[in-house]
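Have a look below at one chain only, the form predicted on its own, in structure tokens format.
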Amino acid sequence: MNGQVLRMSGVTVRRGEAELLREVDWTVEEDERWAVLGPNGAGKTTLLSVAAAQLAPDSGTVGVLGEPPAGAGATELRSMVGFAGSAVANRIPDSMAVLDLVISAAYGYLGRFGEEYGTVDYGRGRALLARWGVGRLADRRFGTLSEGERKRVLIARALMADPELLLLDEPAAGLDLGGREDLLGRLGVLADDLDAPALVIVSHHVEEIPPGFTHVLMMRDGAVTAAGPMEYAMTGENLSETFGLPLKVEHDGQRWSARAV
């Protein structure tokens, strides 16, 4: 696989006549963490879906873990790609158990259905969501989760397969400044892990990328409008293109932001 977990050439995905995605190119090796950023519409949410094998391009190439993702060692694939957003999310029945839920990602389920599972799976279950600071949550019900916690839950579920590539859809989304910084902090130090997978997290804001991150791939209408390290890639030539306006990128050594000029 050469260190490359993740590769796209010229994928193309249209819906009708519109392309959500036009010709794009990307490769992740496994020690990289990607930021993707773009505008509402830009193409981000089908980035990701076709990169958990989720959903098979109209023409191009993708390569998953050194794999076609599609055929019978599809299923298996996709459990090797922790994937967690809203795509993940609405699809969990408000009943479901906390600690259920995250249990049996470790088999590629998404719930309990009659299937066994031991004490290490429970031990590292309740040990995934203590690390995402939800611990106390395992025996709630989902559907009374509040979203920031709902975000985090689904986080410890997409890491509990021990997956090589790790995709998150604006896990920072709807949370308020406390709730957010805190989980950039615990995605920061995720991000520092050298025995972490490979990650990849979707955001509209510079200022939710956690520390740690070190590429960039910036999108509009379906293209790739800048991909690189982030010291080279995110400047304000490129995000100005990428969302339409004059914008100013400052760092600080540790966190990005950014405002009209």
Ligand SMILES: Nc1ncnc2c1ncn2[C@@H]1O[C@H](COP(=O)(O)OP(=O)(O)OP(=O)(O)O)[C@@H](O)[C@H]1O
Contents of the next structure:
Amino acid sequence: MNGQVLRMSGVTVRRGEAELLREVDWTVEEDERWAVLGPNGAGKTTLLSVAAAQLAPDSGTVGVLGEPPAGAGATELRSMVGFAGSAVANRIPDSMAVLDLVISAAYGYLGRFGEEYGTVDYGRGRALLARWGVGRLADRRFGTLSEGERKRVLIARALMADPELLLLDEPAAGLDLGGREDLLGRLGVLADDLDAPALVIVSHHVEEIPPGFTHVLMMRDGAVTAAGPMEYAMTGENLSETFGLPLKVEHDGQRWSARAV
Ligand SMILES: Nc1ncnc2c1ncn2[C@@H]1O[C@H](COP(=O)(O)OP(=O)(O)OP(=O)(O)O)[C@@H](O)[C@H]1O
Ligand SMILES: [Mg+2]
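Please show me the structure of the same protein in the form predicted together with the named molecule, now that we have looked at it in the form predicted on its own.
To see the whole picture, the full complex is given below, headed by that same chain.
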């Protein structure tokens, strides 16, 4: 593998008259950690669905891990991309046990029953839950979890198959201050881990970008407004264009913050 885990070229997604994604070009290398920013409705979740090989574009090309996502091996390919977010959470039955949910991802299925799982899978599932601070929830039903607990369980699940690419859609949304800071710390540890997959997180807030993230992609109305290494692309000018109001941005060496001018 040449180190490139995701490549999009001219990707366009249409629904009726609307263009959800417009001519998106984007590449992610295996050692990169990307933050995707943009206002509500910008197309961020749509972008992740395409990257996760769960949605095919109407035009343009997508290479996930060097293969076109449609066709042979699509299920296997999907298991090489971890995806956590409300688009995934909405498809999980409330009655599903947390540990079953996590380990069923080992084979790229969403909570499919009747598979044969081994002791190794159960051990790995419990270890992942513990690593994300929710080990005590292994035997609970998914429907009984709080918003913050769900987010952590879904990240553990997304890592179960040891993916090459991890996509997290708004991992910190809805968390309280302590929960957010704890989660960002854990994501920062992942970002610094050389063995970790390529990472992409979607957020509305620059304050939710974990330390160690290297690149930013900004989008508005389905189109990319800026993309590149943090130190070049994360500017007040780019943020202002993306969110449609004058903003200034600051960096304290670890974390970003932004406010209206
Ligand atoms: N089937 C559809 N038909 C028409 N428009 C759609 C359809 N599905 C999604 N959209 C629109 O596509 C746009 C992009 O949606 P998407 O969920 O990707 O945005 P987002 O950037 O993730 O927003 P948010 O920050 O609110 O999660 C939205 O305006 C949404 O209403
Ligand atoms: Mg979204």
